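For reference, the chain that follows is the form predicted alone, supplied as structure tokens.
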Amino acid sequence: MQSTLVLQNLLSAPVLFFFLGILAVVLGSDLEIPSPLPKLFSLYLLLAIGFKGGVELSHSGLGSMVLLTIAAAILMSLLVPISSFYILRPRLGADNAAAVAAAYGSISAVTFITAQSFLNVVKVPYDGFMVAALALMESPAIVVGVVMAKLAASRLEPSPGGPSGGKEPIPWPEVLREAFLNGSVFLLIGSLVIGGLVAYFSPSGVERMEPFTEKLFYGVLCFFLLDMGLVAAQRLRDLRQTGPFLVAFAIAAPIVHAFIGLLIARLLGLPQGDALLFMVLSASASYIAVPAAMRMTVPHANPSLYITTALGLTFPFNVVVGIPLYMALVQRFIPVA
């Protein structure tokens, strides 16, 4: 890995604020972000990235490269939870394995946004249509996770901490509602569509949105990662419940999934910036949408396992180490366009 990439990532303002949040918890500071604001920051980031992605998608159109990339992203969001489930089930049981697998098959929008910020710092261009892949990767993993848990229950497989057996029907209305109508997915897809419509029918509307979607973006990202640092450091205290196997999985899985993403990006002929974003989508894990869905549809799964691994381990790893590591691989294996 090139040391300059690591330094550029570590010394970027968002990552430094993330470390500041961790340091505040380690030193016992009473620093906190008032509870309504992190949710507002999250909604703002999703709205801004969705709107900008829709504008870029309107400019690029739905060409073969766009459609193939989106199809490959959806395929990854199906294959990752299935393979992860069978790796995790012998150690965790069906319910816990399904919840963790769904988290790792899904995505972290904040990791994606941090990767975009990193690409801006290193001045590597990327296409806005990657936001469409981001928007469409969350839901399939949720559906797969729930289906795997319910299929295992229908085969009378006991799950540690869960029911001893018994056939459980798949609650399709709840599954589909959580998969496609949870707040983050709905806002991201809606903003993507609105950005495309505004860019196509009223280009002046894009200019009027720029102070909101462009000027404020970097500062809000810093505030949000400061809060993520606080939350992630607090989650690290729960690592004793995960065990060494799950800790190893939380670090190894993003590396393996990113490498598979690299192979797919090379096969598709994606340029370096898009290849990095595809790797980040493949390597990240959801700690917002998936936990909300799993609590409702797989209630016997232990939230400490799938939230702590995704937020306390994989998210910091990707933000601090993973992004520059993946970029070094991209520069090694993806030729400059």
Given for the second form:
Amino acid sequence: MQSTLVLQNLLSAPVLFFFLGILAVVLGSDLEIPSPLPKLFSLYLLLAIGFKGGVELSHSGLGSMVLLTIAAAILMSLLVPISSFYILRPRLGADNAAAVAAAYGSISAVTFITAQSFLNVVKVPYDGFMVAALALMESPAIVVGVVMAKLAASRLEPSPGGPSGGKEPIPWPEVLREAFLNGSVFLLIGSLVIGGLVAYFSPSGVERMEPFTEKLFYGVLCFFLLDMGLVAAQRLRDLRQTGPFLVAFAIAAPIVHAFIGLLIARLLGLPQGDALLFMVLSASASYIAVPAAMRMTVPHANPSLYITTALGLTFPFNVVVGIPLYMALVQRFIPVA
Amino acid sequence: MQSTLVLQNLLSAPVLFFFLGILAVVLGSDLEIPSPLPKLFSLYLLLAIGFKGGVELSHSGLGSMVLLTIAAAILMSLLVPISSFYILRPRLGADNAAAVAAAYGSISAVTFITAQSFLNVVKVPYDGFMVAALALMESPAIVVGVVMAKLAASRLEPSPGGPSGGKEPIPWPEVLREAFLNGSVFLLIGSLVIGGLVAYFSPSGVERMEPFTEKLFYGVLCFFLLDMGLVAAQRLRDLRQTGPFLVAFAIAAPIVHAFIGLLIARLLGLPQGDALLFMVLSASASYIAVPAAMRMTVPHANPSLYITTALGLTFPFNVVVGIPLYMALVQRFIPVA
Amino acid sequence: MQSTLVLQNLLSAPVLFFFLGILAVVLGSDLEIPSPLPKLFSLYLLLAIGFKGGVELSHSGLGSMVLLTIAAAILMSLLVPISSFYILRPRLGADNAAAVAAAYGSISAVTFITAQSFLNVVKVPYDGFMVAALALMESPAIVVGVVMAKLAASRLEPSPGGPSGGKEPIPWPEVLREAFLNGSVFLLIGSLVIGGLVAYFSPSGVERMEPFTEKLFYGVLCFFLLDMGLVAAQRLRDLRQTGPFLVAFAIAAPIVHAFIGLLIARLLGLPQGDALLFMVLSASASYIAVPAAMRMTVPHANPSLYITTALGLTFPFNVVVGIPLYMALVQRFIPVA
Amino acid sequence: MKRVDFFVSEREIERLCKAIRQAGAPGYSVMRHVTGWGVAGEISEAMDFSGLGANAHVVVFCDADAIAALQGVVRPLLERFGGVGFVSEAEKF
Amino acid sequence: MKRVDFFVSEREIERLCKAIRQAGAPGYSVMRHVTGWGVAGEISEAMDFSGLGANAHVVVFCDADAIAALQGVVRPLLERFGGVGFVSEAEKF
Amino acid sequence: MKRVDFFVSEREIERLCKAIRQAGAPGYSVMRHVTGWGVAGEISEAMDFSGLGANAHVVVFCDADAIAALQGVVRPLLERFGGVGFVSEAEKF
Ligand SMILES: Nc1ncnc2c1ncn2[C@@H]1O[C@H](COP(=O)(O)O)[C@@H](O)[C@H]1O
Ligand SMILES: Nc1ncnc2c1ncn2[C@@H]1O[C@H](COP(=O)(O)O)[C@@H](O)[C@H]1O
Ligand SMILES: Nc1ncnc2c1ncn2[C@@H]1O[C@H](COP(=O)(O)O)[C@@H](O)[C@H]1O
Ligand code: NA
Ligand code: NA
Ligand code: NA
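Switching from the form predicted alone: structure of the form predicted together with its partner chain?
Now the full complex is given, and it begins with the chain already shown.
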């Protein structure tokens, strides 16, 4: 069973294009998807899943199950960075630990989308409101990361990673802007709201958006994963810098967080598809919103640490191995609805 | 009735994405659609409406109603800049007056497209040949603008805006190239002709273009309006520079021009949909072809004046308030066909 | 008959957009499709034809006819550059001759795609496996080109074009990387393999890719040919540099190579559609993979020679005149299946 | 040897480069998509979609004698269409 | 007259430009999408899709007297967020 | 301190940067998408779609002593693949 899931995942177009990108770097091809085309794909994917999620949310409404799931998701995005911070700080110092912790508390929209596309392949249904959970999990972890770094610094525990300017108070306006008004978070939430409004007030608009947001989606995802393969493989060259401890963390963290996610999903009584998505949200780490936010709010953290772990290790792990693995767990522990 | 029209417009996806762009700037989000992606959307929209217009023109043929409407449209694009010039010159000087006048005589393709999409929502039909009017209204106003600036300068009335190099004769080759061979005008007219030829000689080609030119259209429009929202909101910061007189002009001009457009549409006996489009063409101001042309032919005009009024004020006014307002007037004064 | 074919080709949307691009340059319009948008279109087209070719190859399998055709295609891509080299060397010197020869031995994917779209118009079927021939014809000619240049240099026949560093041995790793791992070759072959795998193991994935790889294809081709028209017309300005000999070569070579291709197609017993594609592969010259490869491996060859001939002359010739001409020959010499 | 840096509107590149060739400079390099701030206010890339574009940075390395010729052809352009230029010392690598 | 070249992260452009205006410089130019290598390792454009961006090159031509003011406002930024700056001689074209 | 400006084909960036690191320079910055004109004629961005690309501008600020090492590794590249380099004076900001 499990090996079938793995194969179904490995032989899907998005994952194959991801491998093609990795292969290009490994073999030394000069294939490149020049900037800002990856940004076009990433803006498109955020707009499209936001809009679709909003449409589905408007159909399902905000029932107690929806609200409970979203609350649990936000809780995860607070607990994961706090616990990760304490695990990482002894080795990395407060700044680096805070930044890596923020990355793992936050989410990866592309991993989520790949999981949705995997659920389509294995024909397991899932609910649209999970996109709302996705949208609301990006920001809290960023705030937690900055707060942890500042608290540690203010206790006059200088981090080995360099001066952390800790005596200054937390620059709340900047932190909140980076957390909640970050371009990708803002576009995702904005599209979610627009999708909801359009579905409610002018349903014919949803139909007119479909060729764009639905039909193209799979192809653009393949294109973007090709680029993600290129970028992730380039990151692997930096692995020497990260050291074995962070490599182990980058593989262990998603498994542990997915497992916690599974327990919560079970507690909430989520159906199989939603449970997988909840696990993937818990397991994935951010390389979009978080690096940009950390660069400005925890500038003395080393970007190559949090980008390499989140994008070079955890992302490929989740996309290639994690998703089918979590699905196997779901099939074992979550009853069919 | 009117408030329904306003709501139907406000709650359509393109207008909501336009608001999202404005909101991003107002709240200080770093959302950006990096260059040249907006150019991709704008090239696409021009190619698509040109092609579709050509196809429809080839079906309807060039009857006397079509030719009359186009002639009236060209007339508007000559009268508006001349009258605007004389209103603006006492305050702005010849160069700035000429450039702003050219902007208001010319048209905004995106406003036109948004009006078409509004007509789809309210289920009022319109004719494809209106795209020909759109295409032919861009250039004349540019020529008029340059001629007014040069005439004023040659009469030795130095404009307060700076030296206008007025003793030199009008550089006709450059003016005509900027007016008629301007990239966006050229692509629009070229696509119109190609659409007509393909529809006439190889109709199966029309079908093969449809997924690209028809199905994607609405989604790309949303994406482009998101960017327009970002750009228009940034422009609003320059309002101090423009002063209250130009602000008043930027709101009054579209209303007055739309009203004149309504009278002409009534005279011509245009059906409701075409009448709205004719009003929108009259009311809208150019921020694509005109700024680029004025930069080269009237270099001493201040770009922030004509861009801010056309893009920062008149464009949002037309898209948000103007279109439903003009539609209310249409419903009142134009008989249902 | 023949004039109908010419007209059917000339009045198709892709060819008309190609003309529009040429016209823009001729008239002095400032229309431009800014970088990296043309790269987006070119990556998309390679991914899409690769994927579609792989899907069809997976349906047809690798029968003896497929293998024979591919072998013949590779043979062509070895013979053409060798013979071209000996024709060109006396006039151009070894380096330039080698680079031009490599261009003509290799292929132009866009010419191939335009020929496919022409076959759709004239309703003549063709096989998906021809894409495999396309993919495998790009690289050998590059290797041959480099080897010819190095052999000539090592025989101490200094080329008039400048020093060719001939005493150094052939840098095989670099040559092979440029030939086989060149971004466009790599993406095409990679997408071909992915298309085959997906079609075989998860056919529903093919369906989900279709809106992207099939439906958009025609429109993107039009957009890309608009850019090709702009670029090709700019190249024509360099014609003085190339001289009459190369101009003659750029027109004669495709005709001669297409004729040899016709003979081989006849020998192989290819049906009409495949025969045309085989001729087009033989006749077309590369301006994507080859210039990039030659720049690095035969750096003393003059890029404006091989780019101008392949892109400025042979490409327009094939797209406008060649394809219908070759089709007329096919209809005369290849029996209807 | 001298190094000259020009910052002008993207729409003037062709005119400027023609003037530089006319002045006999041995070469030049052009960087587009430059934003900035000067007498004419702020120039951003936001209007790029319209063909108006942002600024360009044009660099010319040439002999000191060529500067006068360059000033002769380029200054009228800067005066008419806006833009700035700066000169510094350089030598061949 | 002096020429100052800054290389900073694209995300610091706004802060840097504000500081330059504050220091009273008469203008500046910004080139984005700059990659490079320095104390903080290699900066590529690969993360551009994430909003992290690459580096920017900011050029300021100003009077020699303005340099001190510039150093006052810009050096703290370079120290806090990384980046480098260099000064050379120049004159008006 | 010296400032070195290179203009080479975009396809040679990697080779050039490797040579610069080899020569012991403390850092460098790379700007792509540079068009221009020189001995080899005009270089535009029109072939960008093909992977051939345009030019790149590579800037290195380094100590005067490092120039000789830089010339040792970079000059052969410029001779083989084309491109130009220029040196000027600079100091830390
Ligand atoms: N004198 C110059 N000033 C500025 N840039 C130059 C100069 N000469 C050459 N270049 C740049 O270097 C590139 C290669 O030069 P070349 O090898 O002379 O063709 C040109 O395309 C220009 O971008
Ligand atoms: N002092 C300066 N230093 C660097 N760039 C400048 C300076 N002044 C002007 N510029 C550039 O030149 C462009 C045109 O300048 P201006 O004509 O003064 O508005 C500006 O948008 C800047 O990109
Ligand atoms: N010596 C140098 N020459 C040119 N550019 C440099 C130099 N050092 C640093 N840079 C640029 O400045 C950026 C930040 O430098 P750093 O803070 O040293 O990592 C680098 O990524 C380079 O783009
Ligand atoms: Na997570
Ligand atoms: Na108007
Ligand atoms: Na060939």
